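The chain that follows stands alone, in the form predicted on its own, written as structure tokens.
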Amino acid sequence: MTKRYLFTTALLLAFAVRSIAGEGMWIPLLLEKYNEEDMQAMGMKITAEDIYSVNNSSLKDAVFRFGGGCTAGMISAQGLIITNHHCGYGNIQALSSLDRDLLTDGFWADDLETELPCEGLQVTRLVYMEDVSSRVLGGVEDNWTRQQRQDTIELRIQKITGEATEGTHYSAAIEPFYYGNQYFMFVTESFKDVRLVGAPPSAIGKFGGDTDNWMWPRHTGDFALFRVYAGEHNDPVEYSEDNSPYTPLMHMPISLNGAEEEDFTFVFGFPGRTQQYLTSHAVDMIINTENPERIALREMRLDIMDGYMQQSDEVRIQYAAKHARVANFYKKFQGENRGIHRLKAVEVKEEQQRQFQQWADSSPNNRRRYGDLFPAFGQAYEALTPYNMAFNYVIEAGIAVELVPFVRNFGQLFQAVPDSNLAQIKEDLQKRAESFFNDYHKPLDQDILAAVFEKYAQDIHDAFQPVVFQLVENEFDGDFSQYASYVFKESSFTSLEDVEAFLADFNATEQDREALRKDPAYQMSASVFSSYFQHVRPVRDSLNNHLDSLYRVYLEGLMKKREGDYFYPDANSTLRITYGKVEGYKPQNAVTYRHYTTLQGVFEKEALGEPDYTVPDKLRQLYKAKDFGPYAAGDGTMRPCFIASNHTSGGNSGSPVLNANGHLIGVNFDRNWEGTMSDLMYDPNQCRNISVDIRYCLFIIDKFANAGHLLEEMTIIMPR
């Protein structure tokens, strides 16, 4: 046995090992089946019923999906709700201007009437989740095409959950798990009057910014508050100003005890998605193709927009989000990469590739339906690679120029008729352009084209490149600067006033249509999206489609193969439990991270002079006063954030963090570089969730911000 077979055995251990380890992102409708006993031997002294109940009110009436893809947690019987920071940046920054800047200020309402509407947002809360597998896959044979099987499904769901929500005002879907061995519903209810309560200033809510994104240790108060509105009856309802906070059904108590070292701790939330099941050919893909060129056109993106929000506060403003989101996964990508590697995970997946092979050729009837199954991930994903890439770079380069996508809306006026539907679509472009060059800044745009396109011509495919890089090559010598210049410069489409003269002019003739094709801006959008839609997600998509089909079978196969041991699966943004302990953590080799940070730790890094690293001077008042109240630590520090190992992904920003009893101790806001690798393989050892530790955003609100008002609606656990 060589030395790497024994490296790849042992991890395969640990992986295998879940008593104390904190992997697992878990269904709550099957928590008292399967999770109970083992999360009470950690320390939970609730039930599972107190977590997740169909006939009483619970834990889970207290968490809701925030906007596209972050959660919160509700902390009174007003409506109020905490998230992070970072996931209401876009609301708090779309109520910001130059003479209102609330992402450097700060925000606080006095008072309901001052609370701040936040247009587009919504929050949904789960009603009840349930197992629908025999509805969906009864009857459904293997022998089946792919095609006949997905109608029958797609119609059942269909029928599925229009009975469930008839009469009411709940939607319903059902999602795939275990790539479509299961099934199950979630009905919901989503409120769209949210208005924004209190958030801190950004040197608070993002301090350390992109220099501390995925880092530990951290100091962030990363929090924000929000309010959830309703109507007479207390259902779901548009913006009014007649409506009234919201009544929940629950709202989670609020401890002062804090999270000390082996705590039981568990994230209630919306994880995004996670992988935890790919092949070693889909890992390494990822790794080795796909993620170094997604980091260097991020970068590239990056560079231009920091040249330009550091030489005007307004572009600051206006990219603020925007270049928050682009970093994120930078980062993000970078540290999965280095986890990956270290984890020499390729070589892990390959060693349990080889034990389900064994498995499979045990039986004439395994090795039937389960024998041929890596040759053939092997030839799927030898195929994909290029068309994987194709889609990236549409991705990253393509619409990663702002003026590509919002061109393309244009494209509606070849549907409109004078006399019919012209008004309204003329009507909906206009506000799609206000809202567009509200936080648009024409010289950045143009900077990132010329980079991003120039990269996107040498790395490419010519079979699987826009038709009018052609344009470049012979009408500019190649040259993406000149082309991006005269894109700038000759199309009706690069700002507002140029926008609202084209559809003032614009009568739906042949003239107009034909101008309209012949805009270089929207030929440019046309050209990308074309050569997507032609030439890559047609195989793109079969080729996924193979793969899904695939990974069913495999699935299958290793729920046979461990039949009796319950595994966890891939996330897929339903509402999941995942559960550890409060730990600390040894990133590498003579150092050794403890599980929480203190505000000593603010000043540090503030000395370094870093532009990431600001201090209120309100906030050094208050430290050197050492003016902490009742939410200091045992040890009379104030503790900003912790650690624990809870398996968190995207989607879980935002998520509540509870102790034994329920009671909520923190706000999930992150997970370390070194850990970043869990959406693909967990590490016990290093894969850490951050969070802020709940004492320090109601320091924050009541010393801070002097908003002790809020404190008065929450239910406070004081110190035991």
Ligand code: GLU
Given for the second form:
Amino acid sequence: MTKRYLFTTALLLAFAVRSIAGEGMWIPLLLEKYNEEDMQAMGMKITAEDIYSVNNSSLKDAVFRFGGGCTAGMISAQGLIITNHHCGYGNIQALSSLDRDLLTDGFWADDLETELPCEGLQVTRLVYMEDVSSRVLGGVEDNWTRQQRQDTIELRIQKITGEATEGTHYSAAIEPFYYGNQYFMFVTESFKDVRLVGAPPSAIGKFGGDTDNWMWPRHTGDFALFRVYAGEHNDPVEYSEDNSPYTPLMHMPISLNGAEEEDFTFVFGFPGRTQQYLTSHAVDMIINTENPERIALREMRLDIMDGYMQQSDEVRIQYAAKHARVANFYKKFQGENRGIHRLKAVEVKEEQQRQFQQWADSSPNNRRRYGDLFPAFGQAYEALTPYNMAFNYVIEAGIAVELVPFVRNFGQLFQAVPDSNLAQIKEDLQKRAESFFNDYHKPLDQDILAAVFEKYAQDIHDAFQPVVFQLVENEFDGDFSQYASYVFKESSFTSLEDVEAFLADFNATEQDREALRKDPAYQMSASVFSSYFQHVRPVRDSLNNHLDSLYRVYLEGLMKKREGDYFYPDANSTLRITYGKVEGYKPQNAVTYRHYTTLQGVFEKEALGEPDYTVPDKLRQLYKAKDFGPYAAGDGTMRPCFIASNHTSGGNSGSPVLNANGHLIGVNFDRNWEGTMSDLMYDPNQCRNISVDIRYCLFIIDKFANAGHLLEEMTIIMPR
Ligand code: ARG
Ligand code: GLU
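Alternative state: the form predicted in complex with ligand GLU, after the form predicted on its own:
Next comes the full complex, and the chain you just saw is listed first.
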């Protein structure tokens, strides 16, 4: 009995270390301390210092945050970066028009002169990071009020970041880790001149579309190339024709050796947000109240968009990126719910909480500090649930009507004074209107308004409803379609011509202001925002602050309880390392998924005849001729994608996937269906990250696009 018990415990412990290592998103600065040994035991041949070095250039200098929420890897000494096609999608769309459709046809610059500047796109490099916990938290006492604590921390953060950036072009941010038990500072530099170099046609870069999104097996060539430009001194400056390609401190060698089963692999990038320490109450709230509503509201919008996009090519291009954005999380929420149910995550968390409670109760000191946490969590989440629901309706219904956030901008006109700022405000609004109406289809938005507002009025407590719903009740008999046609007929803000006419007439007289106030779209917009700001946000924020302080104590307790264990912080959009192995998985009884796909699969999918599976002729010719150059695997197959057990999240798109030598073997772009719940709970048996094989990218660049000149600036390691 005892022997058996000991054996099981040892086994569990070994499993715990391995699985925790797999699910962590580790801090690069602390790799040497916590992970190097484990990584090397798993097969890594380089050192933690090669990945993140305080004093020398290291791999981290080749990893960039790309745009608002992706990652990119530096692959040449001339500033060339690789990310996902879906990360550059908005930029590629913005450069497209009906006669020059880069989404459909792809784009390949012949030389530096023909690369296309991307307005508004930035990439950011981490210069260094630093543990500033003691400077931020030193002397902060537990019995302080929340306000006192917040103010003190805020002030110190300002001081520390100010000192760190003084006299430099750097920016600095200090982020809480483990719910404020630790603080790290990130000093960064941002490059503002970034140009499109190459993108495959959507039939390759988005092959499989939303049908295959969040799924394995995958055959998507989800990559695109951009170039970072810098000023005279290799410094980050605004766009100028005179800028030259940026010379990076480091670029990643590319290996043609591929990803073989069991190979060690790691991912370097900027995962956005994971919440693996949430209590059972929170997970219950997310999967039982939040996700179902968000799914239902997104489904309504997608159905309406689909209808209009199928009718017109113009609308299809206008709404391509918007549709993809809505569809992406529509599907993710469903996968997440499925995975959480499968794992019985709520029950598992309840059991963990029972164990924590037992531990807390076992000593008077712990009992005092940690003993009453769970009842407090329970109460807080019960109070939060209706506010959270109201918040989700603001997001998924209120501002899902495009007119609502757009028209809000016109509120600036109330501050306008003739002969002072009026002209400037008008010019700003004119610019916004031009860009808004460029990608806007009025009937589509009107239908969405009618559909989602009706559900809003049905499902959300009166106290949280925009006051304008009262008008719909009184004047339109509660009929939201009638209300929607009234808004779209009467408002001055539903077409560029009308907006221009309105601005031309607006002279900031009391009468003009009154006309603005009475505009039906303005009223609608104002009422959505004011119901949120008055009735939802204050209480929701204060409950969330309260929860954050509970989590801070809970995490402190967890760390104490599991002393000596690996402990990973949630993702928070800062640079992280995750590591694992190239490996397949068993999604269900009797089914095993292999770790890679081959080009043959592209043609199997094409035969299904779905629009998401269209294949360019050129690719077919190359496949038939087996014209794969040096990019084929050892067995002669061309392999578009592979999977591995690295824990990734939203934001890891475009992240370099590296092998044991620190050479680039793939670009991360998705998670598998069975693993989409990993933001909340990770399952080492089911969670895989999906990457496009770098050999497929090079094959497309070289053989498909005849852009072989780009390969000359890369450092390519030929197969063994
Ligand atoms: N699921 C991936 C991610 O979260 C890819 C999304 C882009 N692709 C798409 N079909 N919407 O970003
Ligand atoms: N496609 C996601 C992104 O844009 C990455 C996939 C994931 O969420 O794991 O960041």
